[in-house]
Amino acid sequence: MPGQNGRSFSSRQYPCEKCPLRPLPAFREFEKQELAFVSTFKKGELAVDKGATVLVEGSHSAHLYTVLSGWAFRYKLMSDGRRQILNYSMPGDLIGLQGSLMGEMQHSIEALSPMLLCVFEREHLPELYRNHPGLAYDITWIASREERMLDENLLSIGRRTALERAAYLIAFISSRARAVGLNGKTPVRIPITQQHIADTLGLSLVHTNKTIRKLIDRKLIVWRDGGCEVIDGERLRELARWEGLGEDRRPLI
């Protein structure tokens, strides 16, 4: 099936019926007619390479994506080419919502590892609002969820130190991957690098360095080729005085 940018969206491997994520606890159950309607809503998925550009700021989608597996972030960059990370996209997110409601995306999106998504419409959101509330009220809470998220990170950026912003971002990635299985294994393997620490908290390379050995030093994490390992996520929360993520079961679309 063709899709945008020249892009094929394969045949189901995963019909919504069977999707993997539905049986994981952090996901609410669908009533019957709505998982009707989000089957015939899907039309197919999109398999993306490590380092590929799923969506590009300015871009117009005809499209909306969940992600069924892989990781991702989200960015916008500076005319000089400065970059600074605003999340990360993990299983069971929903990307290109706000490029299908504005006309078009305010940010760009790369992929972290290899990525499969499951490819929407734009075109029936109206129908799912018109005939389904209940997920009409997900998408609402989604949106919502990303705000809470960006609240987090603005207070990070803006009042904790540079030692509390890297346990915090690490901390927070580590438990939303955990929370939608990724990674079962202990401990958590997060696929970015200092680069992307550095583009996340408003921080130099070299300073981003030095507060990861920091962390490194006190066995809360570890480093290597393939990105970083949470040892102890219950004392980098209290390092970042963070809470945690505080979520019971969420949507999934």
Second form
There are 2 protein chains.
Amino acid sequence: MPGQNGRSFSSRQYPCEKCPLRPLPAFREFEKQELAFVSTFKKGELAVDKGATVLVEGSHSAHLYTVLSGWAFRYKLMSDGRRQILNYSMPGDLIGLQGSLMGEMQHSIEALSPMLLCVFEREHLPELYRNHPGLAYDITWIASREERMLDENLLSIGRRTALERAAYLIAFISSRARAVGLNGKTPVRIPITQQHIADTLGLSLVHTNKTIRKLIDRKLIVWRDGGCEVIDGERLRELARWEGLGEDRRPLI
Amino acid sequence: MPGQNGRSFSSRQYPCEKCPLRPLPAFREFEKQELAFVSTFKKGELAVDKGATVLVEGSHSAHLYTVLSGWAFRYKLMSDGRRQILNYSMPGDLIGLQGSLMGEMQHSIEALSPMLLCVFEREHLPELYRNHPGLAYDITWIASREERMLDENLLSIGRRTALERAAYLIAFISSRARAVGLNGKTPVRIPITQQHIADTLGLSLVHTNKTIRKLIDRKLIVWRDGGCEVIDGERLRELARWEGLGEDRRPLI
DNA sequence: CGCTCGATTGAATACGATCAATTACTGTGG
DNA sequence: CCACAGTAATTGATCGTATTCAATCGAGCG
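Can you switch from the form predicted on its own and show the form predicted together with the DNA instead?
Complete assembly follows, chain above in first position.
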């Protein structure tokens, strides 16, 4: 199917039984029947281009997605254009749950790289709740996990200095990416611009640049190929006074 | 039962069938059988004093609470003492869900006033998911609502100026309080100190004071009896460039 | 080659933090 | 009833971090 608006839908290339993510140690094992249901729940796959808007504030999407591959960010805009990035999405993350449950989306999501998404129909969610309490529990768990990340981000923006914030953010994203196996032999390259970092940390672009530069000069990270790579995650966490993810295995819908 | 640690447990004075909150227009109607289950789910009531810690970061509480009356706030501490207040809890809000789902609490909760809490046992949660998919859905909905509030708070701290932030926070809390009928004939008095506001907005106490003073001088709020009252919510929202809650009826567990 | 986008840098300013008191209010004990 | 202690609010002065303004630089692209 040809792409319009930077997106193209296809039925399925990755049946849930052969999900490339599920075998990762980050994810919990699933019961056979749960996996079977998720497989019927999945309607198809959606490929989106870098820069495309996956979901937009104010819309009532009929769909819910799981990221199969690629990166995105979730953000809100004020009427005068100020932007706040709320969190990042990467493989294994659910996108659009808030909208599915509550109706209207109150934030937007944009792809940071080409992405492949599993598409689910929001209208089948009640069926999931009726017939698969374990999966229902998992979805609540996932919502709670997002809340936990937001708590930590709020602490960061509210109480950390600019340098600590930048260190925290990069360490945080990098830890999450590692957990889903995004590091090959080379370190993960986080595909964001300094403008994204600025809009996440609540700083100006100029000051963000000067702050990032300090991290580079201290050899904690490098900036290349339009993105960021962590060199010394340990010292980044220390600088940020951050305890780390401390996450155990999580469900994958 | 006598109180220790500022808390005292009693069986129940408010059976769910006579819940003082449920009839409020802010809450959805419940099926008879759902109400019956919630009633058995409720173990008793807990009264806590102002200033008492309801749940503490790092603990594994066996309980989950719904606020029947009173105010609390949810916060995180950094090892060096910096505090970030994440959100406020008021009647109808669920407390401790994150901990119930994920094990360890990663934030603390402290009472801002004397409170009365409905006590639920975390270990009965799976039963709720098995037998009451509607309630399970409601709990996810509640988690999503909290996430939505955090999104908005993050936007505020990240992108609003000090004056806008203060205006937003007070308008936000006051709107929520109104929705659960906390206003009699007089406006709601929000029982917080300026230190709480400072720790919510990510500002220093001194600067918070000067900012609040501007709101008072502009006659948008008054400060009295150790708390804050809104005089002109409309202009507060305008000043904050905030769209308002826009919430419809929500579930009450 | 000229264009655009993202990164970078210097300079001037402003917003908010910090330091240091002072004031107002409440509850307590003499 | 008053002195006193403790908490919360308030104010002025100074300092510093982050914003804004204004360029420049470098890489990728048509």
